[in-house]
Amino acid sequence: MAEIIDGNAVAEEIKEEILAEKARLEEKGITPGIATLLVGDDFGSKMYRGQVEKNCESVGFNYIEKTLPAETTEEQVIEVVKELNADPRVSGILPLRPFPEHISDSAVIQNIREDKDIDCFHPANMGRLALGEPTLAPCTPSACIELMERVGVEFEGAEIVVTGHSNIVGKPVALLALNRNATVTVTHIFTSQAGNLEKHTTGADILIVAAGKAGLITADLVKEGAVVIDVGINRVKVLDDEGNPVLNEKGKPKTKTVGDVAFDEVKEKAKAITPVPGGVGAVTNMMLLKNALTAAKMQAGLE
């Protein structure tokens, strides 16, 4: 049976390291800070904003909230970005997407200062990542790597298969693994549609799954003794033994959060596996703070 990689415990370790480093920076008169930028009232973005604020408070970082009406023009949003670029309280800017349709993601992101781009959305930072140069790395991909490094996973020469090729997780985590001298294969929906997913995933020493489909990876798709990192976050109905939805006290179907991996069956075959929740997500929150800390040092000429 697999070792269950405890993301919450790793997150606490990182938090203690952040607190120690922050104390050293404060001796130099530096306090890291994060600014969130929300346009409109997307529910998921507001939930994430609240989490970022809570996390900043937990380590004593500055937190600045910028929330603009949905009808704000692209030019006005960019002006707010430029104000945050110039604000010494802000070491990192986090644009909360999706933006309203009339606002271009790329226009906003490309106006964020590269050294305040704490989730590595800026093309220059992504380019540095591709070249293997020091940069601010995307938080969720970094969390995947951090989890594995802290439990002693060896990257050099390992066969790593990434399932999912998004710009947010799949592509950058593949680059981070390549930069650690792993052999990397990226699979995605079209791999699956061609009937070729199994031949790749069953050869993986390390399988990183970020496809956004609950239960996609079953035990037959996993190599015996593989390390499995589940990035997926999906809400599904709770079912009884007969496959019927379980209802709550209001008569509505109960739901639960699951990953992209069929956890209960895959854990019997894998060497190590991350749960959902309690795995990658917990560490992602800390990697955002860690990036803000690094950005503060960069801006002070200390990094």
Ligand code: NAD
Second form
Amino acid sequence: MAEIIDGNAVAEEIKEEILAEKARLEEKGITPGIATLLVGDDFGSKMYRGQVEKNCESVGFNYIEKTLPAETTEEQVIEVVKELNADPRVSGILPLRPFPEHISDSAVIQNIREDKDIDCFHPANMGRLALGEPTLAPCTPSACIELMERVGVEFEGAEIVVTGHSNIVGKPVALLALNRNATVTVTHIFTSQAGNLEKHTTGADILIVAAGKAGLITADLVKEGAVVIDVGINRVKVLDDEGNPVLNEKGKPKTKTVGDVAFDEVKEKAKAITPVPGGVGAVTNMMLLKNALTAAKMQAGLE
Ligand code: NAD
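Alright, leaving the form predicted alone aside, put up the form predicted in complex with this ligand.
In what comes next, the whole complex appears, and the chain from above leads the way.
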């Protein structure tokens, strides 16, 4: 059976490192801080905002919340970004997407100061990543790498297959792996539609899955002894032994969070695997704090 990579434990380790580094910065009069920028009231974004606030509190970072009504114009949002760019309490800005339709993501992101772009959305930071010289690396992709590095996974020459090619996870994690001299293959929906997913995934020493499709990766798609990193977050109905939905006390179907990997069967075949929840997500939160800390050092000329 696979080693279950404990994301919560890795997150705790990183948190301790952040606290130690933050104490050193405080001696120089520097406190890192994160500002979230939400336009409208998207439920998922509000949940994430709450989590960021809690995480900032837990390490003593400044937290600044900017929440604007859905009807705010793009120009007004950019004005707020400029205020945050100039605010010394803020070392990193986190735009919470999706924005309302009349606001262009790229217009907002391109106005974020490159050294405050803690989720690495700015084209200049994505460019540095592609060149192998990242200063601020994107959080979820970095979390995947960090989890593997902390359990001693070797990248050089390894066959890494990424499933998912989004700008947020798939592409940047492929670049991070390539920068570590792995042999990287990126698969996506069109790979599946062409009937070629299995051909690639079964050759993977390391399989990183970020598709947003529960149960996509079954045991027959995984090589014996592979390391499997499951980025997916999906809400699914809890089923009983007969496959019927289990109801809660209100008579509504009970739901649970799962990844993209059929965990129970794949763990029997893999060498190591991350669970969902308790895997990549837990570490992603810490990578955001770590980036805010790095950004604070960059802004103080210490990095
Ligand atoms: P996205 O929808 O932008 O991209 C999904 C990718 O998966 C696309 O490249 C698509 O081509 C591919 N895909 C979809 N169905 C596929 C299939 N059947 N076969 C092969 N490829 C397929 O999603 P995203 O923002 O990259 O997020 C992916 C998943 O990761 C989601 O479940 C999301 O919730 C989760 N996520 C987790 C974290 C975290 O911190 N743990 C962070 C971001 C996203």
